[in-house]
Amino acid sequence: MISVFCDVIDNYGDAGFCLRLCRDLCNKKYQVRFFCNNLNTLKQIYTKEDQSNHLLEIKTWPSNSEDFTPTRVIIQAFSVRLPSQLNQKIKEANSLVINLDYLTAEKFAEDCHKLSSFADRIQSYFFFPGFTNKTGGLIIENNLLRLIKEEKGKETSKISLFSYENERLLKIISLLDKLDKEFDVQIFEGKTLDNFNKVFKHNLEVNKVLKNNKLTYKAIKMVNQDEYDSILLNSDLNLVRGEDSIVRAMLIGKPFLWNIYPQKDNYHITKIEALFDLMKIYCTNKQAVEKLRSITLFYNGADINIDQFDICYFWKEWKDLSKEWSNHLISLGSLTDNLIAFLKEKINLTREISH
């Protein structure tokens, strides 16, 4: 059994991941338990079947040692702090620990995967979501890369927008109106609605329609992480937030735009220009990479000016670009898959077999 601990930070990113390699996991006919400090968000995002999937315990994080027995592995994710009575008891079980830390393209990714640590005492191991060969990779489930075959080069006239607070969607989205195209927008309910309907000065509502230019409106509810893969599938552009999605929206090879989870001192800026070396070492047109750089860094407050892009002329690099990329992500093999043999190099990991 695999034991999996959160603490969401991230709105849904955070619980979006673990949920998503909680369900991989179980996929491959290992028994999960889930601790989510946060079950109203992972609430909005689960599906029917992951609560009735009987490989998959989601609950809430033990309020004491004693509601707590440790398992063979644990995974706690994103540089997660267990309380002290909990890391005795996995001290005291000798139970395998797995630091599962944030996705991020900068180099210390690759330096720092598989290394061993002794925090709390508690010889554990650093493993890295990333996007080279020298990190563990993305969430590929087999579902996924089925989908995403059956999808690619479709176009529908669709756009996703799931974003924080930004002022700069104003730009965006009027960059996108000169494309030679009509679309429809889908807008999500809460933070994403909130900051549309400011910066565009609207009262955008759940289920109603706004049409302006080339470009319709529709604010949609929160759905699951199923329908959020088909809608991100079925959409010719995704504008993205946090880490979740973005993962998801590369994998799919559909143009992409990040608006990436703010932080101190503008790190988040680092990650992007990391991310962004790394794809112009991948991917073939490098001028294309450096174009989307630019717009994401100003998407994402960087002193950037893009009055004179051209976005009708970048339209088919972009997908061009996101494909190749996408290929690229897939090549590296599953994070799950990956994780897996990592755990079996250090223990004798058995399957929990269903009948």
The other form holds:
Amino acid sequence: MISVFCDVIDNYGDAGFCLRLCRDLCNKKYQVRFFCNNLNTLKQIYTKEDQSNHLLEIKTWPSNSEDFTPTRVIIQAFSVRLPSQLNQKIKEANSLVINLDYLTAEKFAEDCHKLSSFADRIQSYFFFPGFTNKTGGLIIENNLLRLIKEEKGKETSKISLFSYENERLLKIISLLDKLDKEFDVQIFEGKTLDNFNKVFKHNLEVNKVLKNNKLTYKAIKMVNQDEYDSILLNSDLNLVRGEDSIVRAMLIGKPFLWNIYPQKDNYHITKIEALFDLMKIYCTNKQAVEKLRSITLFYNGADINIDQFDICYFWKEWKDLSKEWSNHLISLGSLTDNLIAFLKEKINLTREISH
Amino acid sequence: MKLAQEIRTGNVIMLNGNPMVVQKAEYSKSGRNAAVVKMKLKNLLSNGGTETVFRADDRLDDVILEHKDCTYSYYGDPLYVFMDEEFNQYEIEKDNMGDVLNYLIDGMEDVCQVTFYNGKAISVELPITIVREVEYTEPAVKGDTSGKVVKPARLAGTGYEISVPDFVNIGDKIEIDTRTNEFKKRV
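Okay, that's the form predicted on its own, but what's the structure of the form predicted together with its partner chain?
Now the complete complex, all chains and molecules, led by this one.
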């Protein structure tokens, strides 16, 4: 059995990433105990199938060590630190502890991937998601692969919008309005809709529609993960935020624009630069990568001028670039498989944790 | 106890009962304002090397060691020799010199701190700030005195490159923070 510990700091990304991992481990017939310290957030994104999945047990974090029985494998998502009394039991049980860290395209992810650690008197291993075969890759479920295959190339005249508070949205939207096509923009309730209303000085409400030039805006309710993936698949362009959503948008192979999680000292800009440096290595149209870099940097607050950006010309390049990048990411294999392979290196996983 | 992010090259930490000298410590910001520190360590008992990663806020047992103020004397292949005020000489292996090599030049007068474990010199630390001469850097763009525009500069003696503001010129002496390798000011 595998335990996954998730500490929801804010928004949906923490729980979202962990839920996908747990679900995919279950798909591979492993029993999973998912400890999430914010079940209210989780309830907004999990599906009926998750609730009835007999291999998946969803629990809140144990309040004391008596409520906790360590499993053979403990995954500390985003390298979360567990309370000392739980650590003591984990140490006694000799569990294999994995620090599953944040996604980054920076070189250090490759350098630190699979290295051991020794903190809180417990040996553990770092495992980094990433964009190269020297990292753990990204979570790619078989079902997602099937859907991508079915949807690739289909055009829908839809744009999905999921963002943080971001005043640059105004300029991005006006750029999209220059495309020689009409689009329906689906805006998720919550921070995204609040930001949209603030930036455009509108008062759009869920299930209401607003038309302006070539773009028709519709505010929609927050959806579960499967529905979210479906919206991404059925959009021609996905404006996404955070870690979980950008991964899905990139895998899907449709044009994407990333509103990255803001960090202190603008460090998120370094993260964006690292991603596009990697894309430049793996994608053939380097100029298209640079164009996407510039609008992404602009969208995330960098001092960049996009007044002369030719969105109509870029649109075709954007589509091709997204497909090529998606193909590269899929070629790395799923993080879940890569993680299981690593666990098997460390213990006889098939015998010890399966059922 | 020290946080992993406070550990510097030359420190010794106890890891699972083994004294390990830190030969290299690289700090990287991961996500959500969290960070990791990758360390290259050498076991002082077995001489075995290992690489490991810590969360930046992991608490590590640092070993209290004897330190002496010394100045760099000479390089006697393959050891670097430092000397204290009483002219005692101490040899340090190249692998244990870490980032100090980036700034080590003949005739330097910087007072360094040599660290001892069981009487053996195991590492050396530079002062927090040092002054070095710029051997080469691209000419400054006229008018920019803001310090916001940076460029690489090669240091005299070692060839090590750091980022400096655009107004720095060849031959300038600059103050550097050895913990971060950052330019501090022109002197």
